[in-house]
Amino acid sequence: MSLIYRVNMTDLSVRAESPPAEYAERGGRALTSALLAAEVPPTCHPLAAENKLVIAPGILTGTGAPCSGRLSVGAKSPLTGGIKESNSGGMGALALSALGIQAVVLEGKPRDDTWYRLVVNADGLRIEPADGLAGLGNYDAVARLREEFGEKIVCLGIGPAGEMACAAASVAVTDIEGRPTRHAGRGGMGAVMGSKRVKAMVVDPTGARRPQPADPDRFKAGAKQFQASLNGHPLTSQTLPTYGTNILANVINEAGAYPTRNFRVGQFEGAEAISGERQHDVILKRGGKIEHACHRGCTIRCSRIYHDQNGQFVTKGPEYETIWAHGADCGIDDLDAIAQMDRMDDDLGLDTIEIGATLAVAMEAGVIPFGDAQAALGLLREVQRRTPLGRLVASGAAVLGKAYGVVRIPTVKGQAMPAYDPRAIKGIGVTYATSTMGADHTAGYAVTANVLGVGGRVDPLCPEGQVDLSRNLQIATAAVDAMGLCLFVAFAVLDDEHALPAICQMVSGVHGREFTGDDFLALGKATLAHERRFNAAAGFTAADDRLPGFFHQEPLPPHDAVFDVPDAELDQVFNFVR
């Protein structure tokens, strides 16, 4: 039987409850957003006791469905001021699902300055003091917890950035090897966890059992077909396993949409040096690993393990977004320096996209020069030292840019844009502008049809058709996030007519009742409606669904394009929400 744990950090009590009917068949983002919309005052301060942090596996997580180990972490965001779902790989979702946990909800705030940890196992959930972990980076904190509890545990925790309640702070989730390399990065979820004085959650799945579908035969048939769809698509069966997400570096650079030096131009002269192809060769030469899964049951295996020149582990990946943010966006073409920054981000508990973008804005401000990797590492050391400048860096691009009087700040709703310039990929620009989450490529990945030719083709340089493309992808993505599925399964879903019915068949098997493609889309729409209404009640208007002015005014080389999707069309993205 599924349980929701309510953890009240004000009186340090724990309550286990059966999910109410309206949540009984929800998971992942569909559950986090519904619960937040129902229980969190939209106008509350994100770091106040009234905010809640909701941690939820997906509907399919733990069932054995391929690529279904994603974890949703939701709260009102300190970065955007709106509702947020931040998504992570790693072993957290699988461990919680194995224990029959549908969600853990952190409520309230302690009355003193004690730090705490949550310990979750087959006997339940308990709160324990954890002042001994305070001040530690994620790597040292996990090492101590594994020494105490054993190597089978899974950890979710915050680093120093979360302890300082900085708006770019992440929640770190341990991977298969027990390293804190997977992060619910976007939106400052680590700051919310830190505001509740929870340093870590230790999950011990010993003795737990995989959730059993109500109709096992139906589920197995759907899972078999879904895996066949993933095996049959070249991106999920060949390209991503071999070259990882960073295969996109040369692709997006060639498309003229690779944001360089704080979105000044769309191509980086050093792209080849930090490309997925170069990264692949370096990893193999040094004895690292390609085709690595970030959680058990992932069959795409797009993760990597990156070693230094002496063959010693440095970090995972790094992923495409991380390499771009600390690389091209900062004018840096040194893979080893970027890997060091990724390792520091993970240890400090920082969103790599937000921090890379913040470093670029600091370069725009003249704090450090573009292209200076050592100076960039120096700014991360300021975060380690908890200096005022370090706190600015860990607060994100919008805050640091405002403090230094920068005009060109590539954010929407306070959140930094990822690695696709919206002037040259206009569908992703629509997603950036209108997503309930702030600028977020994963909310509606229009790069599929704009660049990759997946799910059809929409000219990336023309405004026509971009709103419909983004809307449809945002709806489908919200449903994928509810399932606990990796976003990359969308390639197969968009191109293989059998993939979506297979997902629906798996869900039908889990619930023991018919779940159709219409139900899948309805779930996505309902999730977005919860989020949209929350943001409206928090004070968001159509004016917040816009890109910064320089994207309309500054032509982007090499295409000399501007973002010209009309505002009136942007306002129609959520025309299904009443």
The other form holds:
Amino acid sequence: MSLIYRVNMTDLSVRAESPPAEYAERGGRALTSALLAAEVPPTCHPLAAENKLVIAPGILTGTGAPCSGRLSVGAKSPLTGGIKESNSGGMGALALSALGIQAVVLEGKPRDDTWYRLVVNADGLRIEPADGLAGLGNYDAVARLREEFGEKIVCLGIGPAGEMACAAASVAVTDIEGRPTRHAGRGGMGAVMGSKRVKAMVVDPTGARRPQPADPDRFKAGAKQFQASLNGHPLTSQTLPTYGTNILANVINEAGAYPTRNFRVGQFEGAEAISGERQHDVILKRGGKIEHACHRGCTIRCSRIYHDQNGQFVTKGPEYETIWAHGADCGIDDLDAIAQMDRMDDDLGLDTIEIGATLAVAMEAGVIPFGDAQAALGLLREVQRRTPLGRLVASGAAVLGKAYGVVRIPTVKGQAMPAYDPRAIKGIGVTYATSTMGADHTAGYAVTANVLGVGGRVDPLCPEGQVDLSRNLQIATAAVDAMGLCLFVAFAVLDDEHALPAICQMVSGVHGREFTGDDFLALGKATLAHERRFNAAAGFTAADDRLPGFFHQEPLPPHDAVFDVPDAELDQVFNFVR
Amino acid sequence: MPRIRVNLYASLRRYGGGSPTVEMDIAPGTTVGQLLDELRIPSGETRILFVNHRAAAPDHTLTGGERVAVFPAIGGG
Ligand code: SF4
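Switch from the form predicted on its own to the form predicted together with its partner chain and give that structure.
Below is the entire complex, every chain and molecule, led by the chain shown above.
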């Protein structure tokens, strides 16, 4: 990795620079957060010219390390008002790293309302008017670009939601098949891209030469061990490839932590109908695909391809969080309707978690009834038609809930909670409350020790031990996100003592100097410190590190649990940041 | 004899003869581990056990009427 492209959308100029020393060995979230903390005024309006959108592959991306093709997309978030790193699969990170690009930074914004596209290839990066692309959904936009540039390209782009700069807008990334199914979904990164009037970025890696590690033997030894660790763990070698992420539905439901009808109860009577087991059978029966990789080089392959009853492609996955958000959270038990909503979210360029949660809040408000899949699809069509109601939906659960006077809004820092009720899985509640990202399960996935028996066991219903669990996971996760590794490698890392040394050995091989387990943790801590300080300067206080009141007051069946981790303990999660 | 409902998930469904739920009569004092032996589920294949929605160990004693859930290694998110 050697180049950072600075794309100035105010004067439409491009500058390629060698990374300054402080960014030289950073990648992924460690780079996006360090750069934002150094260069973006924390109090700026997220859609103003001062904000920057940073797109960065990980430290290990493009080296051939297993499962290392994840992309970090960062900016000040229009959804949370804080710093954001949104992580995506797909081919984007690999294509950029193949071109030797450490990051693309979108800066400024045009004075007129022309839409632009960026074209990146072995010759450099150029800005062009995006004639004919504006107004298109992601699927049509990608089809046009592939027609013009060929099938080898990778596209990053925004749909109508990003064009409207709505706070739940995603950045879509194309997958191995060239479909816009993978998204940097969380936190409205698509709105920031839209504010800079960039409709799409076309990356053509043709003619690029993959970056070589400084010490290839060392790198190879690490990669071999790492692959062995992934192969040796039943989760990464069997359950995830066979059933995909949605295998969680039944276990979270059994644990009484599957948020149902806008977080009213912890079990959904329709869980089996939308479970990973059922999804697996439906996919195989219709000629879809299991064991699918979202990017080349992923050996876990948790992705799937979902077909309709006529055997025609509908969408990828859908993933656990998406199925829950549009399913149990809305009281909907129809897998085909959920797949259709996933397809619409991808096409409109929307975060599936935020949108499912928003539909549930709309149901809570009485805009549409719980359980009505057709009405839910109707609300997505409002987004498509760009109506005022559609804009509310695309702005997320907090905004829509506020507009309708709803009290039960499951958000932290303005971002909707994912598919685990924090009253019945208290470790994930600590992560939701304190993460620099707003309510985000991936920031510190305490479901591991709380429910899954991975990385030890901590009783999910007891407040004790959750803060330490969440802190340690948040630190390790920030480092994993810097590597460009898929977070699912963490299942192996938590259970197999050889996996982390293997990662460190790969990084040592890439840099050509020793990178230890302590360096790994230090990188995670430094990244979180940048993020915490940015958020504090943006105006966040301890009061923002709290769950909404109803989680403390309304007992959740079947355990009748409330969230009772003391505030004073929540304030200790970041005790390492001064 | 007390009756027990056992829910099998993911790859463990093959031990229920294709059905996700098995109803069984047990002798009082039977442990979850003994129940799994009776279903011929190798202990190495189970990672998560619930009795009435709470995590349980194989030595958990059943009295009848409980809902037992058995999972292999599960993850995602
Ligand atoms: S494990 Fe799944 S989400 Fe992770 S990189 Fe592979 S296919 Fe993508």
